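This document opens with one chain alone, in structure tokens, the form predicted alone.
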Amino acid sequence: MCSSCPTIDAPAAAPFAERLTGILNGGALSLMISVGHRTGLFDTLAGRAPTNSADLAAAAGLNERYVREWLGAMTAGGIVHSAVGSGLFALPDEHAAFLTRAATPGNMAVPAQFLPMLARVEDPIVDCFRDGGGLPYEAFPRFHEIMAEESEQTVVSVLLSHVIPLVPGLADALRAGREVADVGCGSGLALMQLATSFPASRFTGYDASQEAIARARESAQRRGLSNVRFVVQDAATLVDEQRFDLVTAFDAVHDQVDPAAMLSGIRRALKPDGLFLMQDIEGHSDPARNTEHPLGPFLYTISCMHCMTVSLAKGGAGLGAMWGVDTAEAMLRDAGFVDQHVHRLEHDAMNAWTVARVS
């Protein structure tokens, strides 16, 4: 018996130990959910009569032994159902509604991919805890691929139905023809959706990543879009003056090296009656106010192991994903946006949507 250890209330401690067990199982299942998404197993299993591992593997074009073990994890985790002794497996429709590509924008298997990606940088992140500094974007394999899929789900799929209508009259203005920029555009999916839907308007996407811009240019060319262009440029160094009617930033401000300079640049780039539409992470600047956030631990983890560290890698502000709507409001005000309105979409617990004007 440890003589110096504090006496604990064992019955009170038991629920926390049980919770830790759940965390371990949840982390493991998150990894397997990512695998199920990337291999197409959820899509293959959805709507299918109870099937064995060999038939499922054949239908998905995969190795049976790995599929069998994956089914074991899914069954033990209560995601896939299997009757004892049957050797048959089924994905309930109620589960498929959150795990298949057809479930967009509610496919939770898409964000599950962030966890194995982040796990690959655990060792250098631990070094950063000791030594400071950060990891550059290049340290994160598949980041732009995953972000493009996440953007497709959380932004592109609802852009016309939910986001543009946040601003009365915006759709009509874009149909008539406006100058639009997307800052931190990534692979450009949102901007290309707008360019396709509003051919009379002109669109410019800015991003510091040459890889992301190359993907965007290739996609725009493949789609035959002549009203959109993509430029490799740091968001904090915009030189445009009163050029744009609308500037958007989708999940792009908090991980910038100099987010204050980015917001000021956006302010200068807008016409006097221009509009800034910003999607960023829903949350508070005070961690104690995020204890009831349904995705709080997940978002802080992504922040620590990606959003914050890529900024710090370049000596940046390191705001992190959980900078909070209150900090965002203050920074927007400092940049010159005096009229701000924050919106939440019913289906989206992860993001806040801010509409800001100069006057």
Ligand SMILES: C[S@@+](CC[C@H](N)C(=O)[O-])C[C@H]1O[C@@H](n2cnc3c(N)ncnc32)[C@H](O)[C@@H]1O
Second form
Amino acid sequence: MCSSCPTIDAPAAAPFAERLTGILNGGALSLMISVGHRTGLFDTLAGRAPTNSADLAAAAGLNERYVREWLGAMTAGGIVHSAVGSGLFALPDEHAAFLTRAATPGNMAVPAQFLPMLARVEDPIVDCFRDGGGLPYEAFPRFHEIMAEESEQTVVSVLLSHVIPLVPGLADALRAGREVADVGCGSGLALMQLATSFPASRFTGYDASQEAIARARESAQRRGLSNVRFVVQDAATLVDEQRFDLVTAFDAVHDQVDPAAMLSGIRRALKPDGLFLMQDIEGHSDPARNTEHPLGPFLYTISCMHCMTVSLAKGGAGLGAMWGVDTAEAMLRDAGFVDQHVHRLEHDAMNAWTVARVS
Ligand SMILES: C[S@@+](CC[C@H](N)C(=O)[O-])C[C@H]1O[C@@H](n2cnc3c(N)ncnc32)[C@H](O)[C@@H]1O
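Can I have the other form now, the form predicted in complex with this ligand, not the form predicted alone?
The next block holds the full complex; its first chain is the one shown before.
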């Protein structure tokens, strides 16, 4: 302990010091989990009999020396098991169930990728702490790729089984044929899932990102979908009037430059009996009420280093991902929405699902 430090209750401090050690190890393992996902190492290791680093590297098509060091981190972290002296490594099925592509929608290695994505912008974010301002979307090279994987897990995999049923009668209406828009659609996976499932309905995806819309268009073409179109469009300046029966926004309101304008535009774009379905981050506006949130620190970190900063970069509101369901409820009311219902899905601690009506 330093000589100039104030006298502290050492026994009370010890657990905190231990916790900080765990935090360092957890942060380091998050990076290696991301690497394990991107290199396919978890997928290669899953279901395999105990194997040495050379065989694993050969099976995964990777460099043995790097694979051996990765196995060291995984073994020291208790993710991979290795009997002392064996030089053999195995991924228990119980761990593979949360770390492989086959584990979707529960693959925790997918969100782990956000941490190295954020680490790449640490220097300019530190500058923003001093000078204000922000970093635009373009500062995050892998964002749309990671987001598409995350969307596949948190939205697409449960869209038909859990999300559409939140609104009684919605599936039948979509089966009969409705006009649907998704604002901030990103790579468009959720909209394409709907377009495939409800061929009599028509779907429009809006996003400001050329890159995301290009990915969406290419994917729609590959799937041969003729009832979906994707448009590069700033969500704050939607011009549609009473056009849509349903508008969705999946994880796309809180990082807007002008979220109030987006919500007003969505309300105007809906028919008088239209529905807005908004997936956004679960949490309270008051940080003191988020101490029990299972993903609180993770979400505030993503918020500070991505969601908030991309908005501030363009002089925006900078709501941040942890704007809270209470703020969301007030903003939806201000935009003219009524009859709001906030739903939680059992398997999804990260999101709140709000259904609101125009009248
Ligand atoms: C967190 S991502 C979610 C993407 C997608 N809905 C999903 O679930 O994968 C937010 C999306 O909002 C888009 N976005 C941000 N600002 C926008 C704006 N002003 N107008 C339209 N889209 C915007 C981003 O390009 C990004 O694709």
